[in-house]
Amino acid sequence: MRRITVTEVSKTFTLHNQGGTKLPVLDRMSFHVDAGECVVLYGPSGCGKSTFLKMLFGNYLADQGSIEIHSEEGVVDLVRAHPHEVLTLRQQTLGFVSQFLRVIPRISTWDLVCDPLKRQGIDPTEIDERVAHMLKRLNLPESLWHLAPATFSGGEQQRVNIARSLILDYPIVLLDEPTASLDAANREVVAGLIADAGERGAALVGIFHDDTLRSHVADRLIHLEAVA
């Protein structure tokens, strides 16, 4: 089943504080991702990898082309979608693991990870079981569960970020350097979570600078070149 269809997508940033300088990033990019497939973007710094992931999440708007998201409710083109459609996709279809944890400082780790499940109206008992299982799998000590992660190490914060982003079984998962702050053992855990998501039918698009992990999780590689 097709999950993502990208057709002739281009993106140029206009630097208004630098005399309107044009900065082309992507030029007529096309590919697709099917359910159960992990596609990894790679290429030199500045070639548009993170920009494109943000376009898939609806944060940036393409200048031309289409980005079709296929869900149970139908097909939505992010380039032409109403903001309410994008919000619904984020709540129900698109999971995003960013490089950084951005949260309200005093909210506990437990509440952060619970929140996506509560928003879906999942039974409280099931929520407790799923959250505890995820936090244990990511090797976060129970002593940290009810503390706010603002003072955690970078690796601990990233594991909280991953737990919150993968606690729901999103049909599409976007991964922007999810293991950048992790040690080898926890990178293996994340690789296992990615494999599990693929096995249940999620379509994954990711960026991994770790060559070993990239080759381990990727079903297909897409090379991006910097646009001149």
Contents of the next structure:
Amino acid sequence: MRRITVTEVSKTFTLHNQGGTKLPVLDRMSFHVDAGECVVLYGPSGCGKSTFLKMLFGNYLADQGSIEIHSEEGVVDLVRAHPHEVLTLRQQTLGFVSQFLRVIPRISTWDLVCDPLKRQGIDPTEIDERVAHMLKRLNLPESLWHLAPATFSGGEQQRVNIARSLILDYPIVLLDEPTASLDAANREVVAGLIADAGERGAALVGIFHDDTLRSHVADRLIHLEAVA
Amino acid sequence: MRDPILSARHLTREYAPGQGCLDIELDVWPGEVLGIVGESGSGKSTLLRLLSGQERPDTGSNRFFTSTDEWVELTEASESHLRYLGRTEFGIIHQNPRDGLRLRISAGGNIGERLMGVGERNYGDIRARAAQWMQEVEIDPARIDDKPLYFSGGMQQRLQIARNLVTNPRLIFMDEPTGGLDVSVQARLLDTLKRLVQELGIAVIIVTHDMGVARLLADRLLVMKNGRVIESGLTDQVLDDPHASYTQQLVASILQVN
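Requested next: the structure of the form predicted in complex with its partner chain (the form predicted alone having been shown above).
Starting with the chain above, the whole complex follows.
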């Protein structure tokens, strides 16, 4: 089953305040991802992997082409979608694990991870069970659960981030170097979570610098080259 | 997609050439937070006054969908109808709480006055709901009989929020609600606002020059310059991938903490 169809997508950044410099990043890129498949974006740094992943989340806008997201409600083209359609997709269809946790000050780890479940109106007892299970699986000590992650280590923050982004079974999961700041044991845990997501039928698109993890999870590699 | 709750077209109010608001088009949907950002003098506060009916435009239309499923053209509504909507369907949170409160009547009275405005008469009920709303915005209900004149700026702002929310409005207008407050007080107030907006599902239009406030609260952003909307979109998209020259400048000027 098709989940993502990308057709002829291009993107150029125009830096108006730096003499109108134009930075072409992607040039007529096309590919697709099916349910249960893990596609890895691969290429030298600066080739636009991260930019592309952000476009799949509606965080960056494509200049041309189309990015079709297939969900139960139909097909939405992110390049032309109304902001509300993008927000709905993010609540129900698109999960994103970013490289760093954008720290929301003063909100506890527990509340951060609960939030996506609450928005879905899931039963509070079930929420408690799922959140506790996820935090345990990611080896986050219980003493941290009710603290705000601002003072946590990079690896701890990243695990909060992963917990929050994978707590819902999104049909599409985008991963931007999810294991960059994790030790070997926790990288294993994340590899396990990724495998689980694939088995339940999620379409995965990711960037992984870690060669072992990449070859372990990737069904397909997409090579990106810097656009000159 | 549901219908918008507020829909403005070609809204214009020009004080001097290029000053005020020019040809504004926007829609606000139930339950969303729309942020309006831009520098001082960009017309964002004027726009808020036009949208909330506090000021009449030169031209253009501004329609509001009421809880009784009717469209009201606010630009043509009578003063008394606007006042009625102000009591029942809108809330207005001013930057300076002194503009939105009566400083010399008690905190409970400030909240109760709004309830009496919509026909509540039972003193015991009014007082109980005032106390409940003080708790909701984290003011000690023991201060119910104190005058807000003696409250701190942060507490006054909380009281202004309680006064506005007690009548279950469907659309709230906020003009720099954390403007005059210390950073630590701002932070707590923003947490309270975010929680209440999510719990109550009300629509909010918030004017701010603080990109941090915009990122924290707003679902969508409009960027204004010289009276016009020059860029709009999802908040994180506008802030992370700004297209207009002015928006890039605005985003580049944010101090990065962390």
